[in-house]
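Listed next as structure tokens is one chain, alone, in the form predicted alone.
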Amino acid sequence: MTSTAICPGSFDPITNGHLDIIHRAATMFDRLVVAVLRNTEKQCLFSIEDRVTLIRESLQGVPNVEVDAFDGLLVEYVRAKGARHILRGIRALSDFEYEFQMALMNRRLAPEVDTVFLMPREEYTYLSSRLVREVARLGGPVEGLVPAPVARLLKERMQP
């Protein structure tokens, strides 16, 4: 039996601590997907387009990763996607009540499917794609927060 999980998010933009955690999912499952959400309800920074070609160049070299965009229940997503497991990510005790709350619901959704939950390294802990953001916009450097092709694509959409 193959053993498939979804990592769901936003990734506006993948960070070095979505990084940290994709590759240590993809040693624990024959086959990880990177869902990348389409939401018309956030303003995101980078269309759905360049989000899923940033992870794609981020990813490069890991066999067991695909990325894909979707939209709708996570659980129907998962579901067409033949996968048990949702991952996400859980840097800070801030952080699990919100994945807590959507762990619980996921599983009243669809029982058949478990969230695994995973920290980053503690370099990562403080990372967000939020503060990503900020430091971007005020024009500080990102170089080490997030992979190489984010960093060049960031420099160049915030050039004043």
Contents of the next structure:
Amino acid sequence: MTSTAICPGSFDPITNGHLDIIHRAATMFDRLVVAVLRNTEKQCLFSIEDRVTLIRESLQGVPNVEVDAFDGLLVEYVRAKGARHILRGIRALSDFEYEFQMALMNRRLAPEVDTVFLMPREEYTYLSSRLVREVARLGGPVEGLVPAPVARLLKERMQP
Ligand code: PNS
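Got the form predicted alone; any chance of the form predicted together with ligand PNS too?
To see the whole picture, the full complex is given below, headed by that same chain.
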């Protein structure tokens, strides 16, 4: 039996913290699907196409990881992919309540699906897509915080 996990998120944009989690999980599951939410409510900096492309470019050479987009209920997508696990990163206590609520709601909706939490390297504990967008918008350096393709596109987008 092949074990599949789904790593969902907005990834606006993907950061080195996300990548750290994805690389760790890729060693634990046969197949890992990074699933980008087609966010209709949130105003995203990057389009769904850009976010998917940036993740694909950042994950070149990782054979068992796929990148896809999804909408609707996450657990329905998980079931459609034949997966039994949702993978999420957890950085600090401040993430816990939000993650706990989502994990328990998802369990209520799909009792057969478990959420697995991994911690990134401690140097990424403070890192978030929101802060990366803010630093980039204000002209600060984002190298070392995001993969190179993301840093390039951020620079292009933020040029006055
Ligand atoms: O990176 P994010 O924005 O924290 O990811 C949030 C995400 C995409 C995991 C969450 O918003 C989600 O699963 N959305 C899909 C809709 C859904 O299933 N909602 C109920 C989950 S409790």
